[in-house]
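A lone chain, given as structure tokens: the form predicted alone.
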Amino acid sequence: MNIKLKNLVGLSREQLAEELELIDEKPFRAKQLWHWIYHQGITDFDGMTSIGKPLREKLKAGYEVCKPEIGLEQTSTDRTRKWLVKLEDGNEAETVYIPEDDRGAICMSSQVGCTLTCTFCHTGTQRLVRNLTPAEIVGQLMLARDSYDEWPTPTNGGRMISNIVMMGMGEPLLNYENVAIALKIIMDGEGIALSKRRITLSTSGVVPLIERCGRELGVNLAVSLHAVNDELRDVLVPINKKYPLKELMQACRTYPGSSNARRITFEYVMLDGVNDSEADARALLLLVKGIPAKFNLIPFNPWPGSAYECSNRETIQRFSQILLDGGYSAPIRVPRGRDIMAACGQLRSESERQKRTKTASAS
């Protein structure tokens, strides 16, 4: 009969202390422990060579250091580079580096699909399977970092992945609790130690979340806005439906942290015909008034299926210069890894598709 053996990747530092006294070990070992997975990204017991024999060897009979696999593994002629991610249960989920010149970011996942169904997104087409555990939310990077070779944590600051977006498939903050250890983990300073200022977590509108987000983590915030009425965001994003675009601004006017140092990201996918009219440019400066912000505007990336179309290069340019005409910056972002489907609003995961085809060859 096998021994499931337990995961220590995912375990906070007091949660990895615990472990270690049910086996009659002093809790400082899991500061071992810590920077043997985190800074030097050893998975193998015998690897850890500070780690004593006697519990190396208690540790190989109830333990075990273990990362998801990689299902699919794509590069886009961009350099963007593309995961699909297998979990235990035979779920998967996405993740992605997005490139820049000498550094990039790691988009991940929270959630395996997605509960929202904002109409211009893929991975809202998915229906929610289930959220990811800690271990899977750090796996994500873990495995990126093997894939870039970046283990031990480079101390030089001359990492490729320098930075993390929380904008992949799911709603970090449907999952927050287990967002939360996994960020803390990333955070921690002797081990990953990614600095809270380098991660972006994306909403689209948790509202009683934010404001315990910012408390307990610290983190960059962006908001999945892409309309500036209720009534045409009750369609793009329906979570709106449940918490209102003026509960929504509030929630980022007080969010802790904030300052024009440290601006709120407002995320704005541009749909031709929908939502990108000079009117609705000036009437998202009069939304933002007061709070310290910043936009990123989005070209629709298409997908199969969708039902809109990405406005013409010219209107957008034109929807940025009124928001830079009011103080804001407006970046429009340039798409990546859609030769991949690895652009934002392009991730969905084969899960579905591959347990109907089962189901349909077992009936």
Ligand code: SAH
Contents of the next structure:
Amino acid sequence: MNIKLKNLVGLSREQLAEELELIDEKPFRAKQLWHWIYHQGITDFDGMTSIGKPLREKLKAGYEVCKPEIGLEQTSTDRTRKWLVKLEDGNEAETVYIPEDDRGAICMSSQVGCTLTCTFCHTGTQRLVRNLTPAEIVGQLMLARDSYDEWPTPTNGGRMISNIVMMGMGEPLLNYENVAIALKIIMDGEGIALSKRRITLSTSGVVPLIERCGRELGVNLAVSLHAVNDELRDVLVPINKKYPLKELMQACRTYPGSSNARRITFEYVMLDGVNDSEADARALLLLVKGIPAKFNLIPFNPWPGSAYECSNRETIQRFSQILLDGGYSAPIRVPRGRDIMAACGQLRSESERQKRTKTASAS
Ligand code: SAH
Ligand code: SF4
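Instead of the form predicted alone shown above, give the structure for the form predicted in complex with the named molecule, please.
All chains and molecules follow, beginning with the one already shown.
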């Protein structure tokens, strides 16, 4: 009989201890296993040499340490790397690594697709949506660390994968429970040990969960603002109809742990003739008044059938200058990995398109 093995990746420390109790083992074994899985990066029980053979055999009989499979790995000419991650049910998620000189950020997905329908975002047009499990979220980081040979966890601080941004596919606060388990695993000091200061969660504005995210996880917050009034934001980011700007800005104002040293990032996609006027920039300054804020101006990344165009360079620069003059940092994001389509939502869409093309030509 084929027994389905239970994956130990993605269990919280408490869940791991409970699992060991179920097989009559002492809770301290959880600490040992944790070290092998998340510090050493070992997936084969036989490689866990501090664990005696009888227990290793017991573990092998009921459990596995399993990461998602890589469907495709591509590296751009600018060294941006992208993985198409194959999930057990045949779905796919995407993960991107954006390198800087001696460090870099992993952009991780929280869902397959997204239930929200921001009109400028390709992910929002994908019909199939489901939450990623904690294992699938942590697994994305583990795969990336395999790819950069970053096991065991470097203890001298010198890591290529130094930061995480939850800015891939999906709305992380609509999958809060799983994202929280995954991020707690990633932040645990005895494993992957990435500090909460190096993790940023980006939300389109799921207001009721913002406070909890700050209190429980303490990660940096990025808010996809994109518009300075409800009328326009209702169109661009429709969740605004449920949680309008006033409520969103209030949640930002009281975000636990934010300070001038740890500012909230306001992301603002630059859409030609839609939200990019000088008046918009000045209104933006008024909107964030009293909030420890910084901005991230994102040139719109067009996709086939999108209704918008990217603002021109001078307009973006002028917009940025107004925010700078107002005393805020307002860098313009440099598009990375264009040749491998590493922008939000594009990878999976492209592979879906190819699949459809294949099916069509086969029939
Ligand atoms: N759902 C979350 C996180 C994922 S989207 C959120 O909305 O914040 C990550 C960022 O990419 C968001 O700021 C989103 O608004 C932006 N984005 C989505 N599609 C884009 C596009 N076509 N061009 C530029 N930025 C885009
Ligand atoms: Fe979802 Fe974020 Fe895209 Fe909006 S921008 S559809 S919230 S992934």
